[in-house]
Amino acid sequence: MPRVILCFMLILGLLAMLPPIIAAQARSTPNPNLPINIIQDMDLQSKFKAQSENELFADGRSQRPQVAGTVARDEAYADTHFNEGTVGGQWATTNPAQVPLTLALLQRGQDRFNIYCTPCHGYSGAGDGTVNQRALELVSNVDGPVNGTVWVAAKSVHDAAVTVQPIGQLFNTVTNGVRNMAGYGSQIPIEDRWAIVSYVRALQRSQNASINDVPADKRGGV
């Protein structure tokens, strides 16, 4: 075959790899610029997005708080104490009276915790789970932190910043997550999320607990 031809095919083939060479870096690279869009469906809406300004309000934001003496049209959401684990305003220091404190919502509790608390919190709820083992163990690689891991451990429910919490605040945490915790509002039912925070609360009394604690006949005992 005559050279003219072979360097006449190879130019073609290398101009053909120029369209999805140009594609793929097109697709890998942000870019600033929106996006053209053929069929807008209400892409370029104009809307504000959360926690964007608005000039239009004195305050300069978007969202607007709720307004005062606004309940949902749901009346069971009007219990703040069995939804939100508050009673007037203030963190609910009791079971609310639709999950009473029973031996079932403790054993109830434990299942839930072992199933969704324990792979950071651990069994006895001290942050030792085997996510926190794992991930320092990534941190003090010989070879440095793997993929620049960072970790911040699970907080012990035993902690004392943790045992003054009113169960309602306990609550709180378990529906809305804190700092790095997720919420488990989403996937734990709201029944389920009191018994564990009836459970952690039986938790932390064990650790805590006095011989006054103990029945005058049971103490001596094994």
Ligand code: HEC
Contents of the next structure:
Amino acid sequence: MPRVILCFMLILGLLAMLPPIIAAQARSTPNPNLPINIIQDMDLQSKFKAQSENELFADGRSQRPQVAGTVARDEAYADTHFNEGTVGGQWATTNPAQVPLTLALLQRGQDRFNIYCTPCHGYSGAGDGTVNQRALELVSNVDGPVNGTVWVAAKSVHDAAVTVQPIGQLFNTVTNGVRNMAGYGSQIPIEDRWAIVSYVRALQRSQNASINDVPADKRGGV
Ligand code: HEC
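Starting from the form predicted on its own shown above, please give the structure in the form predicted in complex with the ligand.
Expanding to the full complex; the earlier chain stays at the top.
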């Protein structure tokens, strides 16, 4: 092989090693400059970093201490009967110990039901609340539904599909909602949700009662 070609190939080989050497050098040396970032998204924004100093707060820390009374979520939610209405993965069939079935609970439940549920479900729970009546008016307008109103009627709590549900399932419906019904977990405190579903049970009983539910000495009265 002529020497010229040999020299040429040698030079080419040496030149070919340059890019990987430059890349390796760039990768191993920290660069104080920020990379060129064309699409910023939210990469660069002012923020306080954990464990760093901050003069804004009296204690000089950017990391704020936990709010007094903070409880680990897992701990607070361990009681699934009370929090979710389930016992061992099944819908609970009884009230949890925190909200035993008492007359006071039912009265509270009636009070809350009348505030939160009657607009759609009506006072007896039959699904004939004023919102429902108004919506039916709007959808049955002679010229077609007003403003394209679409309406799914609130279900009657006396529907056979609902009366067979364990109380834990009712609690879940009120907490998280069901199909077209929104959940009330964020608006109604947990004890009140149990009071409401206990009252729903009483409503169901009231519509399906027999003479045997009336104490013997009260029968025959008006
Ligand atoms: C804004 C109207 C509205 C309010 C207020 C409302 N619901 Fe409902 N509810 C509905 C509708 C609509 C359905 C039926 C949803 C469907 O079938 O898509 C329903 C269904 C139900 C069901 C049947 C669930 C099932 O498994 O079929 C129960 C029980 C129930 N609601 C209880 C309550 C209780 C208790 C409250 C008060 C905390 C309440 N609802 C408040 C509209 C409402």
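Values in this document were obtained by computation on a predicted structure and should not be read as measured data. Between two forms, the rigid core is the largest collection of C-alphas that superpose within 1.5 Å. Positions refer to the first chain, counted from 1.
Remark: with the core as the superposition reference, the CA shift of residue 25 between the two forms reaches 2 Å or more. Relative to the superposed core, residue 164 shifts its CA atom by less than 2 Å between the two forms.
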